[in-house]
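One chain comes next, on its own, written out as structure tokens in the form predicted on its own.
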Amino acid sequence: MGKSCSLWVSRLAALLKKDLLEEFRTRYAINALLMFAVTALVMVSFAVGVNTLSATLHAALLWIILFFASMSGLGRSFVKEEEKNTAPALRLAAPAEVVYVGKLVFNFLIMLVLAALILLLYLFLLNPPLGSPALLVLVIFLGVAGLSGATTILAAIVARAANQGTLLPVLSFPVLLPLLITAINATRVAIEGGGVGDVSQGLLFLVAYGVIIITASLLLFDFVWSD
């Protein structure tokens, strides 16, 4: 039992160690992330101007470009790997749920860098209110685990369609729309000084959410990876 979770840990690393050394050489990730970020977030600065934003919309927009960004650079994971015909390679080496979970942990670290920078971003160029920071990360975290694990298995599933920059975004709203929702509101009580109190609920399903994508996702990856 000990040697078998040992090896499954060390093929993990290994995956999750080939995916960041890559991830450092090509930028790729990052790069369309952070260039996507950068420029919806400075088109909004522009168009807001001077004006005030309530809260919610505050929390919507910030929602929007953690969105968007997502799905121009995290779909990658899996294309690359059918791109560059390592994907078969990849099947022998490791089981499914290791390559599921490998990929996870480097969408989520991936996006978890870029929603820092995003956030901090936002704040310099939108200036908004914020009553409880705690929160707002707080928030943050949850939805970005819920956007990595559901992000994932999807790229997974249009790696070998034809398009897959427009069809991963259309398949992944109606799955994240829930998160979505959540997590907009449960920032906007962050801005407005809420405490978590004010959204535990909110919370507790942003936390059922991750659990759920993540679980199903293990026991699907299997079909979807060997197809």
Given for the second form:
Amino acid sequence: MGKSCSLWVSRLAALLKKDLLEEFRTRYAINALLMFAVTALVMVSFAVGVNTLSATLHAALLWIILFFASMSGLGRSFVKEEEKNTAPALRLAAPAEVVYVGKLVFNFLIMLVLAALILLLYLFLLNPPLGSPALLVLVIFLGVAGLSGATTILAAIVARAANQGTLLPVLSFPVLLPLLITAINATRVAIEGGGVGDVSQGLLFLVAYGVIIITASLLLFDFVWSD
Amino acid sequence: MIVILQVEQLSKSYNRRIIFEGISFTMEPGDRLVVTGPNGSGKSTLLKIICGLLQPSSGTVHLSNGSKKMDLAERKQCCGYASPEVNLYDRLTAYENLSFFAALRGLPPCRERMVELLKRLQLKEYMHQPLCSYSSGMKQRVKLACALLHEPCLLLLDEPSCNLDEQGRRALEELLNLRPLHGITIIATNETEEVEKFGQKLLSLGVPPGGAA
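Can I get the form predicted together with the partner chain as well, since the one above is the form predicted on its own?
After this comes the whole thing, all chains and molecules, with the earlier chain placed first.
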């Protein structure tokens, strides 16, 4: 049991190291995500101008940017394996669940870095009131975990389709809608200065969403990944 | 590990087009089989089915270790596979590619084995350069190294001398001769020279019904 567990972890570490090394050398995902995020934020900032937005609008804008930024970059994790014909080698050498978890952790790390950058830029450009910074960070952390979990499995499905570019946001939207609505609501509470108690049900939902989507993905991934 | 490969009544069709049907053979430890046939006869497809990358339309593939039949995951772990259709990571170096696949296959640290393989394939001087700077022949050599890295009991090579120069072909021949005596090797090729060199057994696939693809 211990040996198989350590083998599993070392395979996961190898996959993660490979993805990070490739990303470090090409900077494809991080550049795509960052370019989208910066462009969207600057456009929103110009559009808003000197007007004051409500907490609900701030929360919605932040999560719309996070959603579309994730769509523009995270889908590549599997698409590049299929496009460059490296997927068969990966299918032969690694168990499916290792591939899913490896890609999930990679996407989560990329999204976490990006969410931090987007949040800082958003605070700088739009200057929203920030009642509970700790709660806001917690909401974004949980939201990004669910977002990465769902996007990773959907990216694996989309990677084998023809119109990959448009398919991921279309497929992701209904799956991510409950997460986005809850995250927007919890972010609004954080901006208004509420505490954890005011949004405890929302936080529980975000945790449950992440656990369910990742568990279901682990169970289903072999069917998506194998022929 | 000593294994026996049994292929029974294997058929594959795509969209009702039959690629091949009713293929059966058994391979004992140490056997070498060369699969030949015209384009579209299903040589590559047969190799993909044997290693578990594709599902057959009907029929079975069994790899057994003694009396125990291996499941699909075990069969994949036992296979070494190289094909022009399967690429390695071109942003990684040859050494990084081999290290990555060694770790995925759960091999203990094997730097010496990796360097030895790359040396035999005349890639030692280039092993720390990314694959994107390699020629097609050099990439093919890395693929062969990757397939042989874990000393697979079932080695499947699809057009192994594709893009290889004379030196590369000699290195390939040497490596195949160094295979463990109990290892099973299947090569899909149309090169007459390879059929003569490696073809202990020969399987000729015919033109599929409806003509070549």
